[in-house]
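The chain below stands alone and is given in structure tokens; this is the form predicted alone.
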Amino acid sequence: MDVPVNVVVAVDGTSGSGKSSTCRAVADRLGLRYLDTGAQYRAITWWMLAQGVDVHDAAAVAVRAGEPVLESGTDPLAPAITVDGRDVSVEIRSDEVNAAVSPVSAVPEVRSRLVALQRAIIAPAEGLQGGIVVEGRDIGSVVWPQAELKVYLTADPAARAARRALENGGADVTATQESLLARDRIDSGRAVAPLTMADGAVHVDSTELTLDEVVDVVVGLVMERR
């Protein structure tokens, strides 16, 4: 498949809309690198909890935001993230981290540090290391607004809740939906880099689509940029 050599695909969207599965599949199909920026915010949240930092105290989080050493793998088939050399891919998906990631992500010092890290990872796509698919909530609007393709992926709240509950081993769908909507409110209302559809982004609603169909749509959009 003739993929644009150094294309950057920025995929933003709401929790539970299928960003991770879509982005990994698109990157794999097109032979691109992959970056999950949400995992970075989860990793720094996990570190704060492990260090006993009050995640609801923005000042306390800000003071320590520069301490943990984060490394993100970019293989779409085996994405990994380490904190101070420890693989935390499993730990960052815990209920405790789920409940704490939004307040930590809203701290400007955290966002500033991670945006710089994300840009450093994306930047080689400008050279000889090939393109990348990047997922998050502010990729097309803040992190890499010059991306060749910007996608805003959403789904109906009920569909998102059903998917997330299934991922979590059959969790209560109603409670899951309330949690997702609360996360949406925090992410969309924060002062720094709120969740929003970037200028020029293509809105893809995955409510009635299978994963393969969503991947086909995004791959088709990438190929249009040839």
Given for the second form:
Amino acid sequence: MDVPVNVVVAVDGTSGSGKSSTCRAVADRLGLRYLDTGAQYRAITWWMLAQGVDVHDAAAVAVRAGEPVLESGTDPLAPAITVDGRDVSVEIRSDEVNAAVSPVSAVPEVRSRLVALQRAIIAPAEGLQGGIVVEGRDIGSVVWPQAELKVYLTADPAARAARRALENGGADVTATQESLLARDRIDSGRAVAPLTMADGAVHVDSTELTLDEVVDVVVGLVMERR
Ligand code: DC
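Could you output the structure for the form predicted together with 2'-deoxycytidine-5'-monophosphate, given that the previous block was the form predicted alone?
Let's see the whole complex now, leading with the same chain.
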């Protein structure tokens, strides 16, 4: 199977639509790198909380946005995220971070810093180093509008909540759905880079599909881009 050289696959969509599992499996199957930009917004949020910054004070978040050193691994089988050298992959999934990540990611200084970091990972100064699957909210619209393939992945709120609750060891489905919908509202309504279906994106609704079926669809779309 000849994967297009240096292909960039941009996958945007709502919280819990299955982006991470889909993107990791697609990258693994096609031998591509993988970048979870949500983990970066979560990591900077974790750092703000650890520093005692008021995450609802946009000016306070903005002045500190340049401080933490973030590093993202791109192995789809072992995605890693560190802040100032500390692995925070577990901490960034906490309820505290879930509740704070949308206001932090609405701050323009946070976004401009992370978008620059994301572009540098997608295409380092020496040029693209192999293709990559990038997941987030604004990849196809802002970070990499020139992506060879843009996917907009969604699912019904009830299906998303049920999946997320299962991932979180049987958490309450109703509370999980409320948390997801609250994040969707802020992510879609913010002034800078709101969640939106990018021009030219292919809409994939995963409500009635298994993970393997969604992966098949996206792999098929990548291969059509040759
Ligand atoms: O994909 P996720 O649920 O881990 O993302 C966490 C939050 O980060 C989400 O509520 C919105 C924000 N985010 C963003 O604003 N832009 C991105 N490219 C990725 C995530």
